[in-house]
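One chain is shown next in structure tokens, namely the form predicted alone.
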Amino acid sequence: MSDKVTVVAVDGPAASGKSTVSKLLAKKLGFNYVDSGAMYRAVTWQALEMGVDVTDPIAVIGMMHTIKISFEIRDGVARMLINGVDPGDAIREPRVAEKVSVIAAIPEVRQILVQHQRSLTKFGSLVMEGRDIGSVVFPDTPHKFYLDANPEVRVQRRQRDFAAMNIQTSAENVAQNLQARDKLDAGRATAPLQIAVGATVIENSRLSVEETVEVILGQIRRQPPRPDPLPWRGEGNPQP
């Protein structure tokens, strides 16, 4: 890879194995992990634990400008603090993933993030796991990649997740909750979850986690250098 700032943009629904390939790929490129869906995660559980009204925009708007956003970069992976508290595993309980694609969908809230977001380049190289990274956050990278899997392999890796933090949960329940997480994302207004231009797709419910971050090494490999750094460099809000 070039010495100048990369980023690599891993797109693709819930459960589709987009952390445990976007954790690894980093590792094996030496790049920072970014995991953007824990940014809105992060300011789900923040209202919640505020008392905020998740349904109410305004109120979830007047919190955003209440709080301090800030970046650390821990092991290789970016931590998004709220008034310098990371809130840690907290944002992967249930409450926080029933209520996320309604904050996610809030236009003003992915308008902070995603500036949040493009600025974390200044750490360096990326790869950026999220819903809108390629086609929103990061659209002139030409590492896109989407992932994807069949729905019963999407409910057993969500189910392996929540029995890692011993949280017990019916894979009907986990089922429904992908579902309407799916129908939220890909039918909001603001950046809904699609297949970047240009993007590799990856279907993986047959490949292990080692062989979708080989498809995706080979898929870089291949594309020819860049002259310029790959960051976006437009100025402004990020466009739905």
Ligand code: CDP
Contents of the next structure:
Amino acid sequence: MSDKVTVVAVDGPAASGKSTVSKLLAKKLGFNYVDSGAMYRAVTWQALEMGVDVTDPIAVIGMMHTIKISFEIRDGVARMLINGVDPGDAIREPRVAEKVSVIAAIPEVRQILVQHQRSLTKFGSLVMEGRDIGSVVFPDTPHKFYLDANPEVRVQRRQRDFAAMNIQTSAENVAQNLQARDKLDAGRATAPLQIAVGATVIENSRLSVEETVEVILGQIRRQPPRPDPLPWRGEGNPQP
Ligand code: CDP
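Here we have the form predicted alone; I need the corresponding form predicted together with the ligand.
Let us now look at the entire complex, which starts with that chain.
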């Protein structure tokens, strides 16, 4: 990996504003944008399409070894293709949201996707959002952020996303899914959702997207990238 590659890690619970903020941030920095959650969703979508029992880790791991994962960068956005196909907005469907955290808890699935996530620095500097980007995927980056927002705001934001995709769902269903996923994501044994060591926490319930991006940019400007980054290798947070 080139010394010049910079990684900005944006983690946080479901619907905390990570995607909108990370996309704008990447644009302002001229970096690629990577949605790691989209990768877990794409694998879940693939399992559902193939009729694989998502509650059976052996079956899911078996599927992982039969599919070909590749990436392309389109307009500064990394897209994951499975067997050459970009599933597009299908990964946002509620049926995928219901199962994704079960699949994301399987260590072997994580191992495969984390390797792919790290490999994306070959395309240059990036903003990557997810749950374990600052803690596991790129623990050595100095640019780590953890976004949070109160549960009501998160439900409203996710309902707006669904409305924009013409998907009808009640606030109650959305709230239930966000809660259930956060519980599974924070409670799992491998790479749980957590505030990474050294991360700046931004509670953005009352901040606009632009304001949140400005807070992050201000912090990045204050903390220039390390001149000699270590290779991304460790599981878990770096030791002090
Ligand atoms: O967009 P939203 O915040 O609802 O979730 P997402 O970023 O699309 O992630 C979907 C799911 O993928 C999460 O609920 C996690 O179960 C899983 N995920 C993960 O385990 N690790 C990541 N780095 C990113 C997502």
